[in-house]
Amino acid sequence: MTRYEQSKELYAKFGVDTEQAIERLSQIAVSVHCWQGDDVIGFDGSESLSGGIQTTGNYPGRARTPEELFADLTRAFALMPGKKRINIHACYALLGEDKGKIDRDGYEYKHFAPWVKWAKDNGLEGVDFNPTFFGHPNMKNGLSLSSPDEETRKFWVRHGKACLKIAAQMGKEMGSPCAVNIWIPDGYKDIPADRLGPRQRLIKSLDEMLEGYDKEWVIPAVESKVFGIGVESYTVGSNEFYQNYAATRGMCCLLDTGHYHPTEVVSDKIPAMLAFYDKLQLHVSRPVRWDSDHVVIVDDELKELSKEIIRNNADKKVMIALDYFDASINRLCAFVLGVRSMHKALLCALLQPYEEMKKAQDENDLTKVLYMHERVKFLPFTDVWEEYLRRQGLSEDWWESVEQFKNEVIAKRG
C-alpha cells in the first residue's frame, strides 16, 4: 500500500474523500498576474511606477521585452499545477507600429492579440484584464477618474471603455468571460479639504465607463484600497465607497488581501460578501505590515481564506487571481512558488470535515469544533499533495528546473 493510499484511508475515517478533493482542486482556475515578471513596467513606454505603488529589489534578469516575458511565463506555467488563466494590465499592450502614435485611450484588441494567442498555445482557461491607471503623464496631481480637470477625467474614462471593449473580445476568443479589475490610485498625501467631491466625480466616471459593456463576456469589478505611498491621508476608492457602488450597480467587488488595515483579514470578508454578492473577485498577495505585495506563501491567512472559499462551496463564485511583485528574488521562482502555495492552501481546505464541524456548531458543541480544527491539522496532507502533483505530471522537485532556466536564459540578459 502506497503512502497516498494509507492517507486516503486515514482521511476517510474523518469523512473526507481525498479523491474528490483532488478532482475538485484540479478544476479551480487561478489567474496568474503577468506583472511579476518585469516589476510592473509594461511595454507601452512607462519607465517607473507611480500611483502609490512600488517594487523593491533589483534581482538580475528582469524580462525587458515581450519575448523575454513570454519565455519566462511559458517555463513558469509548465511548473504550475491545475487550471490557469493569465491576468494582463493594459500597460502590457504590444503596440508595434502604433507605439508613439496612440495613447491608452486608443488601445485596441489587436494590441493584445499576441497575449491571447500565447494563452491558447499554452492551454490556459482564460485571459483577465486590468485598465492601467498609473505610470502615465495623465495621472495629473495623483488623480485619474476622480480628477477635477475634465480633460484628464475624460481621458481615463475613454481608457476604461477601450479596456472593456478589449476584454469582451478576449473573452469571446477564449470562450471564457474576462474578469476586469478597476483600481485607481487616486488620493491625497495630506488632509483633503473635500472628501465628497472626488467620490462624486468617480461615480460619474465609472458610470460613463461601464455604460454598454458586454455583460456576457466581461465581469468587471471595483477594487478598494486603504492608502498608498504618497496618498496616505485619503483614498478616493475606499472599501465603503466601492462596496456601495458595486451593490447599487449590480457588479462585483474585488478584495485584495493587502488593501486593508493591518488587523483586518480578507478571509472574514468573503462569507460576509457572499451573503449579498453572487460573484467575488480576489487578488491574493502577502502584505507584510502594509500592502507590500510579497510572494504568496502558505501562511495562516491564506489557509483561512481558502477555507472560506471551499466550505461555502464558493469555488465557482470567487474568482481567484494572484497579485504580487517582488524584485528581490528570482521572478520565475516567485511565479511558481505563489501559484503552488495557493493550490496547497486550497487542497488543505478541501481536506477538512466541514459537514461534521458545521453540525457540531449548530448543536452548540463548540468544544468538538475546536477539537476537530486541531485534530485534522496534522493529518498527512503532503501525501495527498504529492499525489495531486503526480497526476499532473509534476513533483515538488522543481528547483533544478528554475536554476537551469536561470543559468541558460536569464543570466544572459545582462
Ligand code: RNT
Contents of the next structure:
Amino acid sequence: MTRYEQSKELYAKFGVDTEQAIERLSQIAVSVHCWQGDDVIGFDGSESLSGGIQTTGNYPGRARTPEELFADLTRAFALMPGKKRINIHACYALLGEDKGKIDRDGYEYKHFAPWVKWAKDNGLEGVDFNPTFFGHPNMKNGLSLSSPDEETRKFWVRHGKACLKIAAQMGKEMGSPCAVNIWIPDGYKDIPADRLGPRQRLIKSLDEMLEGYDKEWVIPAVESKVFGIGVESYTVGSNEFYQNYAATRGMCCLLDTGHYHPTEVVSDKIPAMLAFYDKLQLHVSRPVRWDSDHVVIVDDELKELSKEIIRNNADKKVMIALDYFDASINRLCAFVLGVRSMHKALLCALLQPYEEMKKAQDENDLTKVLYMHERVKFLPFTDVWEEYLRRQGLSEDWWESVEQFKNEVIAKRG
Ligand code: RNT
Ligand code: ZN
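Moving on from the form predicted on its own, kindly provide the form predicted together with the ligand as a structure.
Now the complete complex, all chains and molecules, led by this one.
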C-alpha cells in the first residue's frame, strides 16, 4: 500500500473521502495576479507605485517588458496546480503604436488581446480585469472617482467604462465571465472637512460607470479598505460604504484580507456575506501589521477562510483571487508559493469532518467540537497533497526551478 492509500483509509475513518476532496479541489479556480511579476508598475508609462500601496524590497529581476512578464508567468504557471485564471490591471495594456496617443480612457480590447491569447495558450479558465485608478497623472491630489474636479472625475468614469467593455470581450473570448474589481485609493491623510461629499460623488461615478455593463460576461465588485499609506485618516471607499453600495445595486463586494483592522478577520466575514449575497470576491493577501501584501502562506487565517468556502459549499460563489506583491524575494517563488499555499489551505479544509462537528455544535457538545478540531489537525495531509500534485505531474520539491529562474533569467536582467 502506498502512503496515499494508507492515508485514504485513515481519513475514511473520519468520514472524509480523499478522492472527492482531490476532485473538488481540482475544480476550484484561483485567479493569479500578474502584478507580483513587476512590482505593480505595468506597461503604460508609470514609473512608480502610488495610491497608498507600496512594494518594498529590491530583489533583482523585475519583469520590465511584456515579453519578460509573459515569459516569467509561463514559467510560474507551469509550477502551479489546479485551475487557474490570470488577473490583470488596465496598466498592463499593450499599447503598441497607440503609446503616447491615447490615455486610459481610450483603451480598447485590442490592447489586451495578447493577454487573452496567452491565457488560452496556457490552458487557463479565464481572464480577470481591473481598471487602474493609480500610478497616473490624472490622480489629482490622490483622488479619482470621488474627485471634486469634474474633469478628473469624468476621466476616471470613462476609464472605468472602457474597462468594463474590454472585460465583456475578455469574458466572451474565454467563455468564462470576467471578474472586474473596482478599487480606488481615494482618501485623505488628515482629518477631512467633508466625509459625505466624496462618498456622494463616488456613488455618482460608480452609477455612471456601471450603467449598461454586460451582465452576462462581467462580474463587477467593489473593494473597500480601511486605510492606506499617506491616506491614514479617511478612505472614501470604506467597508460600510461599499457593502451598502453593492447591496443596493445588486452587485458583489470584494474582501481583501489586508483591508481591515488587524483584529478583524475575513474568514468570519465570508459567512456573513454569504447570508445575503450569492457572489463574493476575495483578494487573498497576507497583511503583516498593515496591508503589507506579503506572499500568502498557510497560516491559521488562510485555513479558516478556506473552511468557510468549503463547508458552506461556496466553491462557485466565492471567487478567489490573490493579491500580494513582494519585491524582496525571487518573484517566481513568490508567485508559486502563494498559489500553492492557497491550494493547500483549501485541501486542508476539504479534509475535515464537518458533518460530525456541526452536529456536535448544534447539540451544544462544544467539548467535542474543540476535541475534533485538534484531533484532525495533524492527520497525514501531506500524503493527500502530494498525491494531488503527482496527478498533475507536479511535486512538492520545486526549489530547483527557483534556482533555475535565478540563474537563467534574473542573472541576465541587469
Ligand atoms: C490595494 C488593493 C488593490 C491592489 C491591486 C493592485 O490596497 O488591494 O486590490 O492591491 O488592485
Ligand atoms: Zn486587493
